[in-house]
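Quick heads-up: it's one chain on its own, the form predicted on its own, in structure tokens.
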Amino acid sequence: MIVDINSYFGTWPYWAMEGTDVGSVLRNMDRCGIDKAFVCSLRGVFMDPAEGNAETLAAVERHADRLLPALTYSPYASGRDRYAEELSACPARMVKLFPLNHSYDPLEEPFIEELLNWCGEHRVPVLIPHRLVMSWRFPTFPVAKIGALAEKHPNATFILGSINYLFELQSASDVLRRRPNTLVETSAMMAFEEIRKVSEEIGAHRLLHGSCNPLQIPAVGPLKVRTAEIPEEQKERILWRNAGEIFDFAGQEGIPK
């Protein structure tokens, strides 16, 4: 069983990229043995969060057995007032915030504070990418600010997204040690034996499998976990069991207890 916590679909605006439609994402999942994925429309990341959320919800409705919604909201975009209605209608869901793309500081925005308070109350995890995709060309959102949000909202669960190695892993590890309401996903963990080291230092129960499908080669995501020199029980936790617990969907259709 594999759950992908960090996946996308839609038009990629930076360079030519094939295979970003929903059908291709599902075929990638089949090839890589990924059973379920939280998906987010790239339209919501780059252009219009409301239209992007509508695309995400439509894709999830068409493929309810495979896809789960990761919805995004911006204090400056239409549709932000529908967050409670949209998220309450989904049994397993995530909020994904893109402060760099949507041009705001989440520590200074009253709407984001309201949204995060609601997520904490209703057990909706929040993923904030350090960078959108593992490329040094992309700007990064400070990991310490994600930690500050986790400290400010202790009832909410925060997922650190797209963390690579060296200083950013150092910062992420510091946040994980200080804030028990934080986890990290694995899509950008590129260092040698990084999965093993983080599992030993922080704990496998704080890691979630991510692939960044289709913006990165999705087969690498499960492979990094499968080949890590950690116990099989820890691999199982990272690949799906941790997700099943924080999203409370263990025992639902297609998800073991």
The other form holds:
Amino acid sequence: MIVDINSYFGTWPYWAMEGTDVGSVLRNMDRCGIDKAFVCSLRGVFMDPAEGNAETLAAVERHADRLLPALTYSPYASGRDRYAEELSACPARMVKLFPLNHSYDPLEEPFIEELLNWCGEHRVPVLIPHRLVMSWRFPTFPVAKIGALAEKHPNATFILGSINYLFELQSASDVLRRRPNTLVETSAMMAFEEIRKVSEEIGAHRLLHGSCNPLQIPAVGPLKVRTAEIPEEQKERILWRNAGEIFDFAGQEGIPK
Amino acid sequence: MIVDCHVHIGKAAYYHVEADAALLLRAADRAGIDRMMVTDFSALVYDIKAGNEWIRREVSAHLDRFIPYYTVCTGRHGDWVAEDLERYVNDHGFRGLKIYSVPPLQVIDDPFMLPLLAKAAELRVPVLAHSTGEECLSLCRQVPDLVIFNAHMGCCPQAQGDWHRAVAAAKAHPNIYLDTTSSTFDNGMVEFAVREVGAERVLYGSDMPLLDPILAVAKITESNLTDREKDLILHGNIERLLGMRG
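Switching conditions: you have the form predicted on its own, so give me the form predicted in complex with its partner chain.
Time for the whole complex; same chain goes first.
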């Protein structure tokens, strides 16, 4: 069983990339043994969160057995008044924030404060990517700010996304140690024995498998967990069991308890 | 068969690593890597003389697995470095030169680097250059017969992660090869490089022990390429290039 908490679909604006539609995402999942994935429309990241969320919800409705919604909201874009309605309608759901793409500081925005309070109250995890994909081309959102949000909203669960290694991993580890309401996603962890080291230092119960399918080579996501020198029970936790717990879908169709 | 063109040994405070031959051999065995072209950290960031001597001793018992690069911090340490490179190549089986560009302290497109690169070309050993595609192109245009492996093919902070520019530079000069080493796994990047310059000029590398060599191998094996193209990248090209000394 593998759950992917960090997938996308839609048009990739920066260079020609094949296979970014929903059908391709599903084919990649089949090839890599990924059973379920939280997907987020790239239209919502780059263009219009409301239109992107509509695409995401439509894709999830068409493939309810495989896809789960990662919805995004911005204080300065349409759709921000719909979060409670949209998220309440989904049994397993995630909010994904893109402060760099939507140009705001989440620590300074009353709307984000309201949204995060709601997410804490309704047990909706919030993923904030440190960068969109693991590439040195992309700007990074400060890990310490995600830590500050986690401190400000202790009832909400925060996932630090797309953390690579060295100083950014140290910053993420510091946040994870200080804030029990935080977890880290694995799509950008490419360093030598990184999964093992983070599991030993922070605990496998704080890691969640992500692949960044289809923007990154999707097979690498599960591979780094499967080949990590950690006990099988910890691999299972990272690949799906932790997600089942924080997203409250353990025991649902296709998901073991 | 897998030959890794980009492996480090030794210790570096910045990278939080310390790796000896035994650690690398164990990791290579896990990843299915047969041979490693290896460069010493301390020669790269601190002491050229001591670092190259250390790696010579450290890998001497395993020359069936390790192929050492002679490594320099900069070209600004005097004429003895080119002579030292020649001695290590001729007497100790070193088969390449590693140079590192982190401006402004470590620059490789630099008049002081040119004699060393000319020596590498004369010795017919390739140069692994952590740099931008543009710098590699400039060096190839200044030093005839120089063969450069563009480390990370643009996927490093200095080159701003721009593998498109690295591929364009390689396309502009037949002596530039693209080393796939990096923590960037953009879907389609290896296929793009092969389409633009041919599989004959793409090389597998891992950056072990900084990065995970198993994932680096998967970057090639999971790509949408033919088996022949994958074989060239994983070992065929480097075997051909290292055979150039006869």
